[in-house]
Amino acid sequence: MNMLYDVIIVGLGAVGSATAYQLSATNKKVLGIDQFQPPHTLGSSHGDTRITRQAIGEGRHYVPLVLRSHQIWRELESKANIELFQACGGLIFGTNLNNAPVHGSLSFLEVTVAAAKEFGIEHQVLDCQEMQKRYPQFHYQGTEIGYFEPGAGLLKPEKCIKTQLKLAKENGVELQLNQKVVSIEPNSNNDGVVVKTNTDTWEAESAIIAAGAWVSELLPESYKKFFKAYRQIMLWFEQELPYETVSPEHCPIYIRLGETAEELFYGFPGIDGEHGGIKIGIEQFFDDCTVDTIDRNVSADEIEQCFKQISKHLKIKNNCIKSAACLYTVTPDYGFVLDTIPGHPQILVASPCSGHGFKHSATIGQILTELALNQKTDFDISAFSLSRFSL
């Protein structure tokens, strides 16, 4: 089968899936591929919950982003009736304002609160008594800071990539799944894309890469050194308060800053009642892996350490209800990247990553949209480019 589309999307997890709904908005002819069926557990969309926040720790240049995004999901919502962002607020602390770095950025709280008053999002900045007050869920040192934002709060992963691709295709964009992409190439005119699967070959004007952890597979070989994965862990604990304490009503996103980058953790208020558990999550950096070599299953002795780590400021029982892995892709800064390949302004290549990027995702679909439809967008993503790497 050989037909000419205008775009061709290579991925439909977070990213994917908000481009070919922002695609479907156009009169162009759109086809999305995907090796799965997402939404899917393999990647890095699963998990029932992601942080979202307004104010950004890991940059200013990343605010106008989830700020649109915001916007987004309550589109979504009213288009879809189906609920997908919970604004349950979100509490970022540690032991003060420059706690070991997060994802590149060395004052992660301090940034947080500059952006917060650069952008006007409303926060409080909160001392270890207040937040004693107000959230009994955590044990303190009594040296604690914390920030405090009233419109942050959770998003439902999979529920947001399954209405994104409902409607694009209710909008006419095609779905070809269970489809591997194994290589995107310009054409002989370098004026188009050829992408072949095991089985098929299509043609576009120009192609989208948002295959996450299986990006590196579809890139020249000089770039796939930029882009590691890396397995982190997901536990849902049994809480030790009474279930309305983690409630959504009276319990907040938050993310706990360590003195070490290792001992940093994050989580969620109970979502799923009484008996489901409270969804925790810590990261590492140290081992990468690649989609076909990662352990996705939990030991015990993880569950443990996990445990005897979280245990020591968040009120929990040593009774892991869940568990999940899912994978990061880093790149060397821990930042986005949002560009073309060079030579090649016909391919792009979507990777919001390093952990941080589905809060993102709904307004970068926009952002590919303008760049495949018009090379241009409205929001600033220079700081997103490949030419920050050295090859």
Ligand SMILES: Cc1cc2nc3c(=O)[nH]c(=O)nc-3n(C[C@H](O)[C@H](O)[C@H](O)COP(=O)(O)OP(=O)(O)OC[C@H]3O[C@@H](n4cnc5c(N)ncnc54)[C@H](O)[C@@H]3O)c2cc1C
Second form
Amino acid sequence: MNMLYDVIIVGLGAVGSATAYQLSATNKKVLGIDQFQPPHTLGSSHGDTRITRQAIGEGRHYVPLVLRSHQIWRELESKANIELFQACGGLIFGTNLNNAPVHGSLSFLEVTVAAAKEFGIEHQVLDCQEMQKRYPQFHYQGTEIGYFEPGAGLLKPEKCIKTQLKLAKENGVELQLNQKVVSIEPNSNNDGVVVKTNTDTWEAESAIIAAGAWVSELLPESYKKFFKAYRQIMLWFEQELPYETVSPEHCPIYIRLGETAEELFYGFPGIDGEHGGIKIGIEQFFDDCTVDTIDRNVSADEIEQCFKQISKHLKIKNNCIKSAACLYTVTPDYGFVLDTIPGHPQILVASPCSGHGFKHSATIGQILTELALNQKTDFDISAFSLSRFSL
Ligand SMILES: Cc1cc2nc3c(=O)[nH]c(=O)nc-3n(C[C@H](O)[C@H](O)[C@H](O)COP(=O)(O)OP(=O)(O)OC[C@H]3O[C@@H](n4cnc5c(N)ncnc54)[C@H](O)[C@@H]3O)c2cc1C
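Now the other one: the form predicted together with the named molecule, given that the block above is the form predicted alone.
All chains and molecules follow, beginning with the one already shown.
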């Protein structure tokens, strides 16, 4: 078969844009396709900010990914002359009762501290008194302990995506936007792929499925059940304290652990000035939805409930300035998938979500590039195989 492209990337969100950027540094012919015009607000990568931290409480195997990503964000910043990553520091804290699993990790705080020690990541373990002095943004019970990482901070997801797509395009990657891929099939010799939208057909040596919450639509039937989508909400509340106290110069990103997964909340400093509010997020993993059935509005009841829960711990006013709904894609063990489709080494799939994928996405772009072109990578991705789930 006469291959038109070396690689086709399906989905140009966090992962797809990172892959397009990485592939653009090779001399390969690459096509990226998205059903919308990324960055957009219908997937998993909107809402102004994402947390990044280096010692990963979800598991030490994620640490090399985030460390490399931090290098790539800085490289992108200097190439595009834009700020993507603000290292305002990161605080993870809670009492010893706040030990509900976080993204599948049963001892999130302990794993975080152990990973920091193992990888030599600068950090401090703080008692409640010290946190009270340093972080007056919170109400404390008196028994909290905390982990502070000065190199953690926030990423600007829409800008990361836009920048990577812009550089990829400048380097020769072709982009087809507003085109929904309806099928990705191996060719008749099983040595290439045929990618179809309703109007076009393209052929390539390999394809990468980076479709976020839509991933199951493009997978063989037997794998669909391993990917569920969960609606999550983000809220921007007016701060109680003077703006300066919640500005990135004085306020880190934070994760306040809970007794249940639903009690956990995370948040950011105020990045939009005095009247922009401070963004917080909560998580839920009991009510799954689909990209078509998700309710994209946040109700007044949800806002009220959130305020009640969070104002116990964070100094905010009962004034929600902005809200948004977003999607987590979650696998049975909350881990990522970075693999080929069994029997079809030319079709790769990447699903790095469960609420913590953005920080790793730049490196995942590099890994997918290496896998697509060389069928191997130096990163250890054994924990992210599809075959860990039994069919
Ligand atoms: C509320 C919320 C908070 C989060 N907080 C954090 C955080 O603080 N830190 C962190 O590291 N991570 C966080 N995450 C997770 C992180 O944002 C995601 O892991 C990451 O953005 C997922 O990127 P993606 O490329 O897989 O999906 P997306 O960015 O959604 O991209 C998928 C793309 O595929 C396209 N597509 C899908 N199907 C097709 C098709 N058939 N044809 C063409 N195009 C298609 C879509 O249009 C979309 O553009 C959070 C997620 C949410 C929802």
